[in-house]
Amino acid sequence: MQVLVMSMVKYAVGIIGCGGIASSHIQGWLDTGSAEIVAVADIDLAKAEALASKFSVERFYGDYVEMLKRESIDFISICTWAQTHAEITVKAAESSVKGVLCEKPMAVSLGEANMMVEVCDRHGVKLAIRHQRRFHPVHLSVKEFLSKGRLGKPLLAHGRREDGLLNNGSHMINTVRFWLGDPEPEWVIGQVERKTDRYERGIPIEDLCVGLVSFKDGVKLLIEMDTPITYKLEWFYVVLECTEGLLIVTDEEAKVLSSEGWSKLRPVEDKTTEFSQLIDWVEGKVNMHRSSSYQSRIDMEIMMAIYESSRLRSLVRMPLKTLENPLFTMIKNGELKVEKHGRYDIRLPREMWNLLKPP
């Protein structure tokens, strides 16, 4: 009797942007066992060729639009800088891919984020943003613990990060909202300082900022970005106060203080990844991706509201109506005057600074 062996379905994946993060995307897709990388693209053709050679990918391009036209692609990973995310997402959706996994931050303005969601919805494309902590064992344990109400009602999450609100602040806002069940914001108040001509991968950013977010369920998030510190904190560090105790969370561990004293949460192991869940979402096996664009759009709204609050010098009630980036507006209008002149980019070597044009 002849036995038929059914091979697992292989989806064709294209990578746009061949910098450092692209390798982790390729490995993430390969680890699903259901995907193969058919082509990569980068405006620096040498980078595209090098990445293709590293992973034995046959085809590489210097123009992602050409790649989308020539290749039959099911999934796209967008590994470029944030100011290009909206444009690439739109073109990918119009090329009839099934799903897009885009690096964070989702975009550089609420208007861009809205457009990305609307275009993908119109074309039936699943769009997820790579906020990987939603799949991280420590952060899964925090979400599970809070859902059981063992510390009563969450009151205030207080976190601090460095290197810009859009860049790393997006991770913190997204992660805290994940723990809390993705509450929607009710109002935001914030302040921004920009006395140096500071950029992050070609995007003008603030020197520092602080934002207080009040969610509709009454929980608050206080986020500090690049504020002065007297001692070094973990890369990701959040203190969550609750009515019956508190949590201190880093990427390494989650510590709980309750009436029984200090304890540590056991990490929740989950083999699901942002890559495998995007495939499951497309196949209808899950109703929603943990890091869907719908949640990341809310994160964008919060960050833009922090900037808008500083611009207006007032509390901002949601939904936010301002579609452009208020920080860019303040810089353009001279409302944030540079006192220490000399443009610099915290991610790029000096010789590249003057080659980049602000969005």
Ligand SMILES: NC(=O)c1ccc[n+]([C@@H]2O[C@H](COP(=O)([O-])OP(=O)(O)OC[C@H]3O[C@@H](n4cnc5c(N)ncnc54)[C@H](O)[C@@H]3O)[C@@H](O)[C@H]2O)c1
Contents of the next structure:
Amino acid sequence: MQVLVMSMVKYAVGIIGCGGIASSHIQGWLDTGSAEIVAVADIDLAKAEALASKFSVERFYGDYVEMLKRESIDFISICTWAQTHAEITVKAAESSVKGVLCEKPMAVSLGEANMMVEVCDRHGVKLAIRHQRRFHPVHLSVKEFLSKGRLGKPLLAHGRREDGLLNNGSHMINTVRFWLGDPEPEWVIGQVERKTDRYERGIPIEDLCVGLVSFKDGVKLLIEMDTPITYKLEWFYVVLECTEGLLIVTDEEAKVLSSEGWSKLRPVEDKTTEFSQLIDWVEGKVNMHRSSSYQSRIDMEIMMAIYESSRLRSLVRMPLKTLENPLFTMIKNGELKVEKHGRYDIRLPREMWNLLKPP
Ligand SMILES: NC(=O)c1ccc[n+]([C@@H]2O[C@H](COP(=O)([O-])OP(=O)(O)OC[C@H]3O[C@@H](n4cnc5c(N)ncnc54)[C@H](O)[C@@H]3O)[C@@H](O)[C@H]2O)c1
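So that was the form predicted on its own. Now I'd like the form predicted together with this ligand, please.
Full assembly next; the chain just shown is listed first.
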């Protein structure tokens, strides 16, 4: 008897940007069991070729626009530097794709983030931003625990990270908001220092900054980026103070201090991933993606408000009206004087700087 093996692959995926993070996107799509990678693109053709060969992808391009024109693609992963995310999202939405998974940070200004949401909505394209902690067992356990109100009311989340607000601060803001049920910000106050000519993957960033965010339900987030330290904590470390106890959350575990003493939350296993949920969203099986662009747009608004607060030397009430990046504005206007000259990039080697477009 002849057995017919039906292929489960339903969707064609294209990858734009073939550097460090791209492999995890390819694997993520393949793991869904219903997607195949049909082509990859990078301005550095050798990188596109190397990635295509690593995953046996048939076609590779040096120009993603060409790839969008020639290929029939359902989903796009954007794995390029943040200053290109808006432009590429718009071009992808204007092609025939159904869904876009764009790497964090969503963009480099609120105006860009707004445009990405607006263009994707107009074309009926689903846009998710890759903040993977929304699918992570420890962070899911924190969200579930807090939703039961077991520690009373959350009051203040406090965390510190390194390597730039947009880069790693975006993860922290996104994750804390996820635990808390995605509250909207009411006001923000912040301070920024930039005395060295510091960049991250081609984007000018601050040397350090601090932001206090008050959400509409009264809970606050205090975020420190690159502040001086005397001891180093975990890569992701946030303390959440509640009226009846506190939580200490890292990527490895969530510890709870309540009137009964210390305990650990049991991680919540969930097979859903950023990739499978984008497919489900496109197919109408879920109403919303956990890491949708609508939430990342709000994270962008918070980060830009921290910069704007420093620029205006005042508290900023939301919604933020400033569409351009206030850090870029301050740099351009000479409001943040570089004292130690010499451009450096904390991620991108000097030999790649010639590939960058000015932000
Ligand atoms: N979610 C996470 O935890 C996580 C981790 C690492 C990186 N990232 C994000 O992923 C993005 C890429 O980071 P990376 O570490 O892979 O950088 P990378 O420098 O290793 O790779 C980026 C690639 O994009 C290519 N590129 C740039 N502009 C392009 C364009 N217009 N068209 C086609 N290709 C272009 C570059 O040539 C490069 O090969 C960044 O936004 C970064 O913040 C996210």
